[in-house]
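First comes one chain, alone, set out as structure tokens in the form predicted alone.
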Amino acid sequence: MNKFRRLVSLILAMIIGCGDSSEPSPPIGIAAQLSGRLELTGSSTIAPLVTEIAKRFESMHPGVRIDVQTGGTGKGIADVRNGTADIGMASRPLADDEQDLTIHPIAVDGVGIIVHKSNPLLELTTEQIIGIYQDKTNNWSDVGGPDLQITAVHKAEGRATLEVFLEYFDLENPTIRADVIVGDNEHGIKTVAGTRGAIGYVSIGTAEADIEAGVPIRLFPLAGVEATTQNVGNGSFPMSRPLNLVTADSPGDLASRFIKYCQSEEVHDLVVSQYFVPVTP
């Protein structure tokens, strides 16, 4: 009897000791480890940012591969609603005929006037830049600079930046007689960087990092108002933009996780190295 009541005792100490809350957990990292793989297309403005962000994001979770792909902001809403980009990236607000989908903000960005920078001028008035774009002011001593041919550098439909000056200008796009269209920011300032009659518009933040690098170029101001970065945080330059990541329906987590990331403070350096405005949401 006694050998059965110590086999007894024996099988329960098992027992209650398989049970110890203070025997060490599994590591929590291991269970919460992120992998699979995401595609984003869409915004040229946008890529280069998120493009950095992935990789720190890579960086954080091995298992993770972001495939960064341009193509303009119509791209990339298009790709997100027939399934092909898990995440679409767009430099402007959503359209009325967009809103069945769900914008996430990451950053700010402005769109300014370049001309070449021997150009004389220091500005010019709203009224001068609509002739310029509608073909009625074909020479730049029309609007007091040298006699120079004025080439007008245009962006081409599904670009952001196309839809952000058509905007401000109060313009729609069949009335503009544009000599040259091109596509992404880096196009129109090789453009105009390259024809020292010509007038274009780009993203700001890229604007000043090719004058930064020497590219021959100079932006015009707006409204009075002096087209720069600080400018475009503090709210007072007109011509701004938001900068989103766009999805459809609820993405999954993989997804949520990275657009929190692409949110959060900690990428606010990347940001700001890329020339825009953080934005917290």
Second form
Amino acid sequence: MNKFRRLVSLILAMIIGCGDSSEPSPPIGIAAQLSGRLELTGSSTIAPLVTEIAKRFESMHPGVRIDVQTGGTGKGIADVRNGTADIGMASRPLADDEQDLTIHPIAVDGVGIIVHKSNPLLELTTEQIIGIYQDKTNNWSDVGGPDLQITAVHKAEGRATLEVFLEYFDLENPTIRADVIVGDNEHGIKTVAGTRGAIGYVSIGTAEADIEAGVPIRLFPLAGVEATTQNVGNGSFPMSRPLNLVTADSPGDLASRFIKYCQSEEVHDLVVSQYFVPVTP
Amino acid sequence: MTWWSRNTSSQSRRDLVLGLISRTSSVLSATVILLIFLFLLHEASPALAKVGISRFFTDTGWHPLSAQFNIVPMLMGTILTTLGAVVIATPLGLAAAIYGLYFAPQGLAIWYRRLIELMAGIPSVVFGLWGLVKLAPWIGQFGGSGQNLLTATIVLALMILPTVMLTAWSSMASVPPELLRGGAALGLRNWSIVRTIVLPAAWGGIGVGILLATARALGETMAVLMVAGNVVEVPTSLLDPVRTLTANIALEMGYATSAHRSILFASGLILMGLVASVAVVAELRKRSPHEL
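Next, give the form predicted in complex with the partner chain, keeping in mind that what was shown is the form predicted alone.
Every component of the complex follows; first up is the chain already shown.
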């Protein structure tokens, strides 16, 4: 039923040629004339999703070219500020010194704690996880597990997942003593999957997809809430982050049309296929 | 007389064209390198002016967000992984080249060389992926995650092995055959000929190959990033994680702003200096007369 509705809305979107159904759509003739270039840079978490949305948007408006590049949330924000990009991608809320920008939420992503599949433990408390990352706990037997060295897998500074993690556990990055520092989510998952005593944190959507594909990792619940995309969507999972598009004061016509399209229901199937959770603004 | 003068005039015209083309392209490539150097210098200048080079070595740690910029652990990481890789790859590459040239059956030798050439063409990220999902878990049996100095060194060694082996092969193959025949006439065995005639005669070329491989190892980024563990610490054992200068730039450039960004460019400049000094040594070696 859901699929059918999605299909219908997709077809409708193609006929109308405009992403937003809540506002009066411009006549088809005008929509077809939509043309120009859009530059997007920023978070590597959002980029694959936006690339898919951009492909669909381009096929609806043949005159439009959308260029999506990664480089991290920080780059996205810097590029929007100095005008090199029309739209930035930020996988965290804006900081206090970034309030000059406007955010447009398009989806939510949860960050979950992962361990190797063979790990017999079912959950760790907040204090235990903090102890592990501050190198006060070095062996799984200290937290009720087998006699096995703990390998704490941490992200490189500047990654959005890292900021979500630090904020949730109220940690300062220099106090963390990690055993391995990784770049992106897949790097983190492959590291944990290859190390029996490892613990790490990655995007829940990516982890779920890899678990389905048979990668030997397991997601820990957090504060008693199962780490699933469903719980991220209904807001009950505590360690989550918004996926935003970011613009300077007055985005152009094409930019605002694209943003509206990214927020519309027509792209929810793409959001779900990238293991994120759609939001309705 | 006439054919001679006509020939020179047409040849001189051809020479002129060729000379022009080669001159333009050499000027172009030199300009590009110079521009890259100037760009690096320009981007690094705020850090060099405000932070100063000495703080790269005296700060208490690498916490760019708290304005602490000690790059010594990364410099150590780069030097240690490179040295380790060269130490592993040199004997392996030399032995492989000697085997292929003097001991392998003719038919096998050709395929053996092709195989090594193929290895030289494998993208570095493939080596990194293999290191991450196969080698690191295996080394992890000895403790930790297996992403450490040892794993990074082994992966790097495999990556520079073809360079060492192919240059050694070429320089040994160009040793004049009279020398070999002379050796054989003196009744020397294969191994003695290689040890006392071929190796000393080809040593200059082999050395240049090793230096080329060193330069490649210094600059390698992705494969090392995937298997080195990337913790900013001076390693105390082979099983400790390391972060190289290149991995540091790749990991942090994405979000770095202002001073931090500039420091990363400065570390790139240092890296370029390292590679340049290796190249200079290689050049000096090439010029020095072969010791026979």
